[in-house]
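Single chain ahead, by itself, as structure tokens, in the form predicted on its own.
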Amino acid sequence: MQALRKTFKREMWYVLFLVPGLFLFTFAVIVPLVTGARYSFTSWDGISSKLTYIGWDNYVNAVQDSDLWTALGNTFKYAIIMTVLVNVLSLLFALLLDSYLPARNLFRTMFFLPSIISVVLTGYIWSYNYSQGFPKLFAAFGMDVTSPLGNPHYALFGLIVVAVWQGIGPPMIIYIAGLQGIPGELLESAKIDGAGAFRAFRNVTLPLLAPSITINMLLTLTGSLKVFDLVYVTTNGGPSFSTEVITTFVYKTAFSSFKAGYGMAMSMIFFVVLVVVTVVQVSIFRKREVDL
């Protein structure tokens, strides 16, 4: 025991590494978090120092809001069909590019090159390329194109493109990197064995790549969830609200309209739909990672 406690008192200086981080964790995260949920109960208006405790009516009035519900709805579309797209096409390139083809350095350069531009600049220029780029381009080839992001029908679907192009760099990379891990004697065993292309790519290459999937999907989902830079200043919520989703709806609410008690509450909700959504689906893709 005495031994035990003179190795404990010898060791505890690795410790001492863990102090940066926590204290930066708790001021950035545990501290917001829980300042956040205190001006939740409040009709804080953001700038006064007075606060006026109004207990659940917040959330009450959240929960009867139209306006959040469409928001969530934009937000969960959005999410959605850029999680399925984003890891379909670089699923698809990451397959491509870890065959032997030509310059295929060259290629994995320009597919990640994207990813490391900011979202700000990238809005700026599709907002170009939507308005001017893409109208005259077409004009050229006697076709009247307008810019989809000034259509509420299709605007939503104008940012997923966006997204889509800056987002397939990181992902592609995981996936190759887990390609890269798969040994090749599996796929020779299987193409002994009378298994095809396909066959072979169904029955052992992606069972094999079921974690570089759960990681995949958990970072585009989640991010997507959170998207705000994009949306602000391409679109800013509109045409119409069409594009107008959670994060944005809930910067308006608290800072535009000055109801920062009532954004606060939204945030507080749209918190613990995020902690939801994550652990089902961590515990879904977990799930299927042991069965295949």
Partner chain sequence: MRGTKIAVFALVLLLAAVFMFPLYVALLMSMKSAKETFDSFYALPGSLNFSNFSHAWDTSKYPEAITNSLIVTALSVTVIIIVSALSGYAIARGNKPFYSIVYLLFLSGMMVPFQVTMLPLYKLGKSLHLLNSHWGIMLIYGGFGVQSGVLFYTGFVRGISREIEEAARIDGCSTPGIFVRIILPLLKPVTATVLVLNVLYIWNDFLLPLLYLQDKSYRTIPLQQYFFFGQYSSDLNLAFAYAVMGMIPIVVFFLFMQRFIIKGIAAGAIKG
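Return the structure block for the form predicted in complex with the partner chain; the form predicted on its own was the one displayed.
There are no partners or other molecules in what follows, just the one chain.
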């Protein structure tokens, strides 16, 4: 009887320990998600206190909204190019820094530094480098360049350059950690068997790096699909919709155009897209990983 009471007491403490965490989580994530889902079925403007339910109308309209598809297209274009560039470059940087390089910790710090600066600052610094610095630099070589952010054809790529500059740090660290986990004997024996540097990389390093590649691809892709700050502070979707991504589009619809119900429906569609992308990506990459 006493043993039972003791177990019960211990269990009670564990549950009590969970209460603050569950409370905060419910408050900041679950309640907004549920109310958001509810709003998506209303014609709510975001201000009035009356909610009118209109069934699936918002979703039907959203699917037929060509602006939403353009924004989704921009978002995916941005995210896919980002994922490829960031991973290729950060892996390259990691390989360079993993070799016996003098002052490699200093270089690691320099490559990581842009990641810790706020996106507002980054956007500002780059906007001026684009509009004033680079044109003057290239003018010295007789070339005439204008800011890519002002040109609808190049604006998205202009933003990608900024985001790559700022996004190399964390994946690079993850790749360095992954490279350090590869036993030196394996590369040594590949060399003895006559494999060149490229074949050793292709057949030994890359497969063993698969877990790092999985996590980095996932983090960059989902992170880039959610991009907001950089677009909001630099181009704000312009010029002529060329950099409008899904998050800025939803923000404008919900907060500036007073179509909160509609904006929430688009958010929910975006949420589903994000979950599908994550699940598909994880299942593809997990299959390719090898165990050491």
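We call the rigid core the largest set of C-alpha positions that still match within 1.5 Å between the two forms. Numbering follows the first chain given and starts at 1. Since the structure is predicted, the reported quantities are computational estimates derived from the model, not experimental observations.
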Does residue 275 move its CA by 2 angstroms or more between these two forms when the core is aligned? no
